[in-house]
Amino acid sequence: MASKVVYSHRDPMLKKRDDFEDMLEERRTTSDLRYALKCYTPALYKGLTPCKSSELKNMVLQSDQLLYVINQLSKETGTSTDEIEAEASAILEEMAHRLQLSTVRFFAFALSKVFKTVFRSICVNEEGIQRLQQAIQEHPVVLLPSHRSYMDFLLMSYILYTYDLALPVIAAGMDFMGMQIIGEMLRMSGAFFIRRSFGGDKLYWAVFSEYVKTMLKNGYAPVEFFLEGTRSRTAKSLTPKLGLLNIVLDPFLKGEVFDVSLVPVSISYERILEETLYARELLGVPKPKESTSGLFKARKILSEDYGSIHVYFGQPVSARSLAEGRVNRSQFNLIPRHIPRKPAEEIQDFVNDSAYRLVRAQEENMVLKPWVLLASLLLQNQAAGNKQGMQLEELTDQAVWLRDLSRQFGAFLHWPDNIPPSKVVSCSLSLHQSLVRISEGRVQLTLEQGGRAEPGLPLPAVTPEEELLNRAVIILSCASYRNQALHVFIRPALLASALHAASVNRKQEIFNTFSFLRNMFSDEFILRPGAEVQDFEEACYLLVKSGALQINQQQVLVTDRGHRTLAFLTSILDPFVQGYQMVCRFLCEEATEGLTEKRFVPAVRKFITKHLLSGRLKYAEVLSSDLQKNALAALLRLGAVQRLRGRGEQGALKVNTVMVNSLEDTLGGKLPTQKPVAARL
């Protein structure tokens, strides 16, 4: 069982943290078959009896909203309502789940076998389970897990089945439906399948939204979806997608239910099953298509050790409390509820703000393992040009220092205090031996030439580009672990970088630079829109608390002991700063005539590869397509790059080289004469 960790935060959504229990402990000593066939009687919303899938489909097809949309489309297209109704029925047939307890029991049995083989423990906060059990009986519930692995939604259903809670219906991508047998089994265990994008398909949107709202309003089952929309390949939280959140909040906003409970769930993996796969995807290797044969080929993972998983069910967040003082719900009384309409700006802002708060709550309850800190230190050491690695003792000393700093910053850290630090470090390194090795007392990332030769034969020859790619796979894999801690360090790191760039120690000047950097990186990290002052104050508070800074009304001063902390923080942000600079340089130096969004990533990757091979750039993680796309999104948002809308120019980009140059200079520490933000402290 994990040691107790208590942490309070000024954000009311974040309460003290609970203890964990290893749910696999009982599975290791009792029959899996008996467990799968156990009496399963979950309590439902207001004591309802479960609804059959056929009844649910009829309710959707006969709903006022869907019938209204069908009539409107009939008038617009001249197609008969019968034809459109048949199309709606076909969409629903393709989409809908068909939950069957027999399939759930099969998965419970099979997953028990897999989880006991692959993971040392699956730790769950049982207080969170109790809170969820209560919430399910009182209000419609929406489960919002973090999304770092294919394993997430299987794990969620497995946990709820184990604790005798109502199984969720889960939004899943259509790609899973194409998996023979497995796709249908997922449908029978609660998955409903949706297209990745609907375009302007009004009928599909109407069927989809009505299906989700009907399940939610009637409380037939908790609805589960991923706020980030897709798996994060970088282990950073992704900018939340608002489509499904808009749908699940709609019944509350229209007064059809008293409240909706939104439950953020944080799933933390000590070792991610897809770590190398993700790194290769970020380097441009196409994602393998989901298939049943691919699943069987992946069974070799059963012979490996993936450490522990921590799953933290956060405090249920009341939609009613989020909306209090923010939303005037009387506006929904002016138009009949069944008539679809575009949300007002006030509603869009409310949903967007709620999404950021919920993702932040997920982040705050992520459990960080020692390897997250070790990966951060090893990457910084490697970027500093130390090819010999670090002495094991030095790495341990630095890890203990970073452990204490991260705890001061409020990290939810799983570092056993009853075990000597040297043992904690060596166990962590042992689990990740595919990424790191210990040789003659020194710890190094495994950046040697990729591939293995047959005994007695030389290693196969590789080009400099291939060697760089092999190194980048290791570095991006390590970076994905370092990224798990970025939510802890990002605000202090932005302040440290602002201090580094500022030529004076005036608080207002430093705040301006902080705000510029925060705005620049708001596509990269979870930074709530409009919260610049709160984030600056939080960063100041944490750095004063850790003894790194002294701050008065006008000035920000670095203490003697603060230099080490600030050096670490600026280094953690440096790969992102250099990555954005390289994107700016590419857009200014390379011929961007006729550049399109589709061609952007391959072209910028080629440009960055050239700079890495020449030694002019030290961070191989700048090759990440995620970072490159986020940099382009920032430049588009700031108006330095524009999308051309003309005919035949779909996806074409127009670059304002003067503005892009200015942004590159500012990122490099050459501060603009004009203040980058209007906000004042």
The other form holds:
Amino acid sequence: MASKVVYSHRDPMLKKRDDFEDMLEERRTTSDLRYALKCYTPALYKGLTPCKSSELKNMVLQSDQLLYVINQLSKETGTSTDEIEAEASAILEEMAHRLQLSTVRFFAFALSKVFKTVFRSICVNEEGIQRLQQAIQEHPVVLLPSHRSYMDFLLMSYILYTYDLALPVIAAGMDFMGMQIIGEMLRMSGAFFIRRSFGGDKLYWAVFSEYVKTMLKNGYAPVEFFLEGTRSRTAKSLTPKLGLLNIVLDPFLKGEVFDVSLVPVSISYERILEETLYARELLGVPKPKESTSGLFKARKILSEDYGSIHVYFGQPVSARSLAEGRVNRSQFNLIPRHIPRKPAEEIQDFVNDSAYRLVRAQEENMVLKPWVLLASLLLQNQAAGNKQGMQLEELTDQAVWLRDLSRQFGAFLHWPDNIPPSKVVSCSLSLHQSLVRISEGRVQLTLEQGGRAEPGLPLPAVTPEEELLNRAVIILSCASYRNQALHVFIRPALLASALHAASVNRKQEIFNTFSFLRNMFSDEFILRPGAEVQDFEEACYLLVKSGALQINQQQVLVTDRGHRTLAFLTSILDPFVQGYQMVCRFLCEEATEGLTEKRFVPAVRKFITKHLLSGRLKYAEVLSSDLQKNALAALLRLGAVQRLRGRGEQGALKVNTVMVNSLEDTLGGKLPTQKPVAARL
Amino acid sequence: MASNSSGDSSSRHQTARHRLSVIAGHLQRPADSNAAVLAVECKAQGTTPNIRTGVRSEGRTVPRRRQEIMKWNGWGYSDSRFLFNKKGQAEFTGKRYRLSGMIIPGLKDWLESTFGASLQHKAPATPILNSSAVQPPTVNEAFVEELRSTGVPFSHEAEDRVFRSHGHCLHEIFALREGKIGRIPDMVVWPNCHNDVVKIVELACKHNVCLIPYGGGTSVSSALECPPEETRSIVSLDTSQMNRILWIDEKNLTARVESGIVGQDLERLLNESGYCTGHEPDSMEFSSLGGWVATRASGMKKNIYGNIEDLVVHIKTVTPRGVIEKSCQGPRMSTGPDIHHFIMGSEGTLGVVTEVTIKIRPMPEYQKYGSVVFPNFEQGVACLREVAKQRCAPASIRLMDNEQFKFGHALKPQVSSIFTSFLDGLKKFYITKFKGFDPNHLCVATLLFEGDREKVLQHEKQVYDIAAKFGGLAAGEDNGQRGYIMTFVIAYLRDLGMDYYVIGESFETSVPWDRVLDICRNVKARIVRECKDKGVQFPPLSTCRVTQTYDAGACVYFYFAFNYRGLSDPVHVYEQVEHAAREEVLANGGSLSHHHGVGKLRKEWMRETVSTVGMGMLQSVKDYVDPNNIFGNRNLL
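Any chance you could show the form predicted in complex with its partner chain after that form predicted on its own?
Every component of the complex follows; first up is the chain already shown.
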């Protein structure tokens, strides 16, 4: 046990962040038309070999990589290479973007109009823009925005166009293509479309990866994609998907480019356009298929106030420096580089680790609005059973306390300090009238169907289930705001929960419990694999610094003023702890032989609804299918549940009841952490 | 410069003369009066050579006291150096080279604009060797006594010892210029023949003396550095006086040569008999046959003549275990692993090469330079690859990148007439304006063809046709020849740079064809990035050229140099950058070395290069051949 580890983290409070500029301000004063037709001359990559998108396709189809795969497939299947080439060409045709400046100009014009109506401001850190401009000239650039809304990628292109930066090509899911005209317009604004799943299709993979690599290597355009793979419906960052990151790192690892700059971009919405849509999706109301007509129906959005957007272009991360000392690049010396190979374990670990680092870099620069803190407090209050809501003054007091705490934890909080806190609170509340209301000086969530008919919500419910569902929509919507701050609190919260559960003071035991929880929740939150000790030390450091804990060689002691902090942190994690327990209980009590992954969510939802209605469970947010799926993923990962192969399409699940039971008890603090944890302090 | 004299090779003597004029072509300024240059005039030594084989000929380039003709703290002959004259123009002194006595008007601007150097900021070298800075020798009295009785000459003089304590790595020369002298040999011996070497090695074993073989002293791998931890008496075994051609066998086209002969002497003497080896490493003025064998050297014209391993038929080496040699001179043998390959590349760790049978060829009848301009480096590399694929590489083909092309331009001597400068202007206009080549991207390949006249012309056409497919334009013989002249004077140029705070060096690698462009780009970029990271105040020169082509790859040469003003420990920074560059080379599929060798400079990467088992194999050979580490230069392993 080495608790005398020198804390090497920089003080989060000292984290230097750039200032923002509102880019809509100029749009409100000058002509949108002139702006859309402005002279656009971005700085380009210094090693650029200029080419048209048709030439680009030829380069892809003629590449050694693709030709190799085509020959292989021809040998395997007996199909002629010509046929396969034609197939490859068709895939590419379906995939490729057709970036056109005129379309971008059209979007620039149209979006200016929309943005000005819907948003108060779009704030961008201009220093980040300057860094990006530099980076684009030096090395091929990969833009990695967070993904919370459909808006994200149009917004990105809009910003880059505005600041005269090279327009990116964007990896988009095929589902967009369903939206007829819009799909094509997106294509012309730089989107290229990839199928959601093509696991076994070697040809598709070869075309796709070669297409991306060719654009990257030639410096054709910055490549943009979402590390999280899809929009996060919960506003928590999602576990990164590695496919595209693998592809864009490959040219560097194989020495085809000197370096690749990875630029994490954090887009934070004060109010998410898809707010209740997401909540309903998580509750099992299926997601409406993307369609152009659907988009027009969504135009009622135009009449609402969605506050501001903050876009933070992070420090470009050099792939080279990420790989420094981690990857031995000479491993590619002995096999021709165009022959596809499964990446070695070393490479996989490296890509995975890099992905987590990049997602954390996104998280760190997410701007948090005061409302995020208010939502956290209101949810906790609600869960504590206070049906009446909170006194406005009390809420303000607590919010100020939480503001200070989150700042100590390094949150990028936009709390205007020049305005009295009560004003800040009431302003925040007013923007979220659909979720919260003030009556008689008390603030409460709009859980009861009052006088206001909520747009997008069904008419007053009849059955208790329906009523519960309606309440859950509000709670999940609120939770999605609280979730925005989870990355700030998660490590201290894991420690607080570990303290709570371990009910001893010995540091080693607390670390064991911390590790257990961290491991349990590593599908739920962004926790970099293998960083237990670092995370633990970070949590200790933050809690000691905020005065909540005292830590010596062997013991962890809670200070008098620490109880409040720890209670808050424990409660923040509590819905997840109880949710996972619920899933465990379901699997032990109700999982039948034939339970499949497909049927898991509806079944567990039914089980949880029952518990909620009976009052044995207080957190309606446990109804979130996201949480349920994450819990299952964790149990699968830990081996407590197994997928049985070969029983129909959807693998059946086999539950190890003893193990699931003991996991549930350990989560509940009834059992001490059993497994000796490999990592020692 | 093509040698245009007729192909009528009636008399051998005439051929020899012709051949000499060719060599002189790239070594020496043309003689004013005489069209056919005599061998004597090629080199500084004025005495008439005696070409009877088997007898020591007088007038060899390298005297026992090297200090008589060579610099003690820089490259080459004492009388040849670059300097800025009173008018601030660069000038190359002496009479030995084509460039000698000429003004090079572009050099000052190039130096200033490339490095941010200034003539005002000078970093002069210590002018003379201060003997008091030299540690007194550790003398093994018993060894010296017995050696004296054999009659082999030796010396304890400080100058002699210092001269043999270094090669030409930057850090070695930098230290000398600052008058800093570390561990150096305690004495120098000059064996005269194989038997002398046998005696010396026997005595060294008997008295436990450390031997370090010394040939031409042109190492760039720290191979000649004395290990500072060595406590035994270190004896430098200088082979320079073993420089005879023992016999020439015209039936088999081989020659038996003592290992100490330097390249230019070997060629000159063979030329007198109408032959050549065709082995022309850039260091051939000073490097020795034994050194080539010990480092696996490569020559510029290897496409026709082969590298040293292709040229060598028989090697005799004296080791602590005895003499190792093969019993016959068969052209190829299937007798287990080739023992020659333990010797070639052993870098003086196993013994001393004393005699070598080397292949010889009749001197080529005709020689022609050429050059091709490409719109960019990528096209140039593609062309070289195609030439290699068709196996029609000329004797030499080298591709310089844009920076080197500019550098080559800066080295253009003052033109003699307005007409020439007008022509130059016209050429430049044609290439950049008419053909649309970007002067900041175009690059040049230099060519050297050799053989009989008809074939050369045919060959030339074939190569130019290939080049045309890759957008290459023939750019004349002059440009080609200038490229090869640069090879011989570039080492002198480093000394000039060092006078003005600019340090630099070259290093090389070999790499598969598909990696050539990647390695060039990445290593150059790595150098730039590392210089920036290490606080170098000025952008460095980071440039490369492809110098050899093979079926499966190419040899790439990198040059890098920077202005070190403002750095407290420039050599350390330099070494860090070079280290990083080598890591980059290895990460990009390049080899540890194509022909410079490993020495002590690149030892740390040997294990990953040849695998642990490979290291064990090499080590076990060393352990058997030299169990007491008599050949203790600690290179390679």
